[in-house]
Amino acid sequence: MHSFSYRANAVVTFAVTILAVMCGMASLSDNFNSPSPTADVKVLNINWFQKQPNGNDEVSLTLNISADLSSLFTWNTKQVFVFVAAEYGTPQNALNQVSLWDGIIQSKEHAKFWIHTTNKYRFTDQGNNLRGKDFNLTLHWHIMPKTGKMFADKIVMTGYSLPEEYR
């Protein structure tokens, strides 16, 4: 006859195995979702463009950020971290990324948004490489699931440039 602890161990082991299989199936089911998010970021104004006392360039932008990220949400999505980055190249670095704005979307109801804002974080370059520089604005997102691996993607918007002179 089996003892109580032996039977409890068998039940708990079986329950944990079933839970692991269910989590694996849940994680795999997200692979069948093909999201189609849309986004548009516009630079409405360059508020100021100056050289800091330490020699670095700094820019303040007014942005219109509109996005529909509702297709990223499934039953397994806990939240989506989203941010807008300015991306440009310099002689020292092939790719520079500066985060301008970020947010956390916790539900599908809040995944369609429109924001009129200035950059939340400083758009600064180490040196004076921003004058006349072309740059891209990129909307990045990271999907944080309830179970399974994180997924990240982006939408790149091209055709932006900074003025040749400080303002």
Contents of the next structure:
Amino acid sequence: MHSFSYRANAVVTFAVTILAVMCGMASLSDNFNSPSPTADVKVLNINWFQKQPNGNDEVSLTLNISADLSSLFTWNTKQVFVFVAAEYGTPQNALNQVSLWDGIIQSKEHAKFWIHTTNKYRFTDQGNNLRGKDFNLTLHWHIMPKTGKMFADKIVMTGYSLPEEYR
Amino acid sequence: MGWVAQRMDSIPSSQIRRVLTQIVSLGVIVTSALIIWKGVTCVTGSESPVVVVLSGSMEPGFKRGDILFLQMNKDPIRAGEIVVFNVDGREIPIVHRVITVHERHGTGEVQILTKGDNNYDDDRVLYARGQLWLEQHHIMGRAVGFLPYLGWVTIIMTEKPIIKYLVIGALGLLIITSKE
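Switch over from the form predicted alone to the form predicted together with its partner chain, please.
Time for the whole complex; same chain goes first.
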């Protein structure tokens, strides 16, 4: 009853149980955080808008993205993955979501940011439906914790549209 | 080591009933583990509800050796979700983020493009030859939770199988020669 192996077994089991409980509580504490993020995306310029040889429309935009995501950070947050996607419908597709830009915020200090950029990923349609198309820009964030449950949410901004003609 | 010799001495004095009891207890333990595993598979809706991150393509969020908890339901896949998928012909599942979704009217079928956070290119180079999109049936689950570092045990067991045999051999020896 007092051998080395019994004692080692008891200590290790207790340590692992305590560790699991701490991870669970850390994750639960994230539920008490009520975040209030803000974001704004402006389309500064349509750089070009063409139909590619494969028949799909493609557009290049310059965006100004500003956001304040500092209220999303808790002590259990490792990083926040943020991305901007264009959302629109076409006769063929009920919903299209195309990521235009993404970034990783690793600390609360960097969570209030402002960036002026062209789209990091190609804005390509399945088909040639983009002329005159109205679309939404959504800013999504994905909170990746140090341990436990991951949370994700988004802000939808409406009212953007593409030109009627290629340019 | 004295305690190994002590344990080996106890074998000839075991009775048949004790051996049978040990075999049945072992069977009960293995079966309960299997029941719990299958129950978790059922509840989460995913065939493998826990996966280990094997590559650095999702750093700094997920590092090699982290464990991800998966869930799968009929909700359509949306951009931003971290999904685990198998490419036809490859057995190792890949954990990456969905960056583009095209969903058809009516049927609700989706065509998805994924990319690892730490990769420069999207995953088209990883898909099967000629495949441009992933579909819902390729996806094994969405990542909903995360624990760091715990997957290293699995990685070590897989990459250095000699350690796996040593551990199983030692456990087997302990079970056979224990007095309980």
